[in-house]
Amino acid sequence: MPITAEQQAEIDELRANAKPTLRAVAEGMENHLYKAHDVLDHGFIRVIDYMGDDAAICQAARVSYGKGTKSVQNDEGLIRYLMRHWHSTPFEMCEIKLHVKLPVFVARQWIRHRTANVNEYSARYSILDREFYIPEPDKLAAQSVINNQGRGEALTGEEAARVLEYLKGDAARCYDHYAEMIDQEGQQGLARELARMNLPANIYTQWYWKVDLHNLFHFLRLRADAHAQYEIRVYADAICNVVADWVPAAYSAFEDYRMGGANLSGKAIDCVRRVLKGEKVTQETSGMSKGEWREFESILNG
């Protein structure tokens, strides 16, 4: 279960107790607050906090030479404009906390964008739960042939049970061993801080995430991409819903812009030139690598 009996309890009194605030917010965030919105077997995400709206990221952009106009579209048109021309401080405006339970090996995908400021649970005073991510069947996959960092088609049959068994088993007895060196019944107890090495990547971590909204939508753009991960893009989907209903004219903007647009290079629009015109490109005649062109043509194909 991924919120325990206790998180629950403190999740609803914290909903009970609103409290009346003169700083502007957002509706559709406020639906958000507190709740956790499950990913994975055992993850969640939930919103701890937040700052600023659409009307934020308008309001600085417009500091420059006043208030100027307010109309819904007129915001909408600023902040697709801004999108447009890759402005990036003007979303800075906005941040956001979450709350985030995820698997190890997720989390250590996740820190590499570093524009966030990140609190850990700390398992040098504290002991992990025993609880570990274990995939469903369907998202047991071989290597990929075409991509070294990604995977192919599903394991099946007596392999795919296999699998799944090792990941079990060799995750319930790093924990028994882990549990056994820190217990103090009858023995001095290993440190926590030294326990912990030879649990699991697979076991589930927490961690408080606070990043501002040009950063967010960076992570977003790469971990919620089809060809991420399953496993952290799961997590960036429900980051996704969470941010349309907080700011739902900028999330609009970056899903037509960044998640929907494509960033061609100038050998590919002068390809695309070229064919407007008539001419049939190839990959030989086109300057690109076969790498570059198999990209272009996914691009061009949907």
Ligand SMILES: Cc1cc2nc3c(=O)[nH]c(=O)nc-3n(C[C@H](O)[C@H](O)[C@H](O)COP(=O)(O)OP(=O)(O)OC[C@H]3O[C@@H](n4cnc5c(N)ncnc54)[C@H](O)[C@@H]3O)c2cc1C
Given for the second form:
Amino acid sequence: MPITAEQQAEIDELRANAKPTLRAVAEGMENHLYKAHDVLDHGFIRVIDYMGDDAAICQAARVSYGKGTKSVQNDEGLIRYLMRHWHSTPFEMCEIKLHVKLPVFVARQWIRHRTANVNEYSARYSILDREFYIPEPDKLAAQSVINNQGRGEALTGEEAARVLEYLKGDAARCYDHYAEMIDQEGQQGLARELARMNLPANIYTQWYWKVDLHNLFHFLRLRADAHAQYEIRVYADAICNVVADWVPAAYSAFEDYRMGGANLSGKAIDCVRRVLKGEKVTQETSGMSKGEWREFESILNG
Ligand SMILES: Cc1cc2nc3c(=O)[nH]c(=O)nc-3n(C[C@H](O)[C@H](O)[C@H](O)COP(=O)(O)OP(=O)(O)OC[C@H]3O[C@@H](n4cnc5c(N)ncnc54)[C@H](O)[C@@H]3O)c2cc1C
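Having gone through the form predicted alone, I am curious about the other one (the form predicted in complex with the ligand); can you provide its structure?
Everything in the complex follows now, all chains and molecules, and the chain you saw is the first one.
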């Protein structure tokens, strides 16, 4: 279960105690504060705190004394301009702090994003909960035959049942031994910092993760992308929903330029120009490698 009744009561109490503030408040984000959004079977993301809103991006860009914003249209135009021209520092003026519960193998991918501040649950000090990520049957996929870094069709029949049984059984057995090793009833009890090495990578961990909007967009572009592993992508998707409510203009520009847009090399732009002039361009005459050409075609053909 992602959130216990006791934890929910804590969240409800926090949400019931609103305090007036002079700081910028994003209405869309206030609705998300503290609430947990379920991800995978036991995970979640929840917003602990945030700083800034769309207007804060414009204020920073204009280095203003007061509101620094003009008409909504004008502000949106400025935000789109900043995004289009990689003028990134105004986006760094907004920050978000998330509480994330995620499987350890997802955390390993996530932690590669170095431009955030992290504080993780200590498995030296505390005992990890008996919670493991077990994929839904349709996510229990075979190795992709075309992409070494991906998955293909879902496993079926006896193989699917056996794999599920292994995942559940191995996790349960490892946790039983973990619990037995640290137990101090009638024995010394192995140190928690050592016993945890017996736990599988699908056990859940938790952390607080704070990042500015520019670096969050970088994370989301990589991890909400179709090439990212499903298990991290669902976290990125959940964060995308929150960010869309927090900074709607910035998120819309991000969706358009980063998620929906594409980078073209000089050779690719040359090909586009030649095609527009009526020339038939092929991979052989493009100057691009087969891989580059395949990706170029997929950008053009959607
Ligand atoms: C689909 C996919 C597959 C991947 N496969 C692999 C893999 O097989 N093996 C593997 O090891 N990793 C893999 N990664 C991880 C990837 O290589 C990056 O480590 C990860 O995406 C973090 O990106 P980043 O460094 O740009 O992010 P951040 O660490 O958030 O950094 C953001 C930006 O800040 C700058 N920056 C941050 N720190 C430094 C620094 N110390 N020096 C210079 N510039 C810095 C860089 O410009 C960087 O792009 C994969 C990632 C994805 C999305």
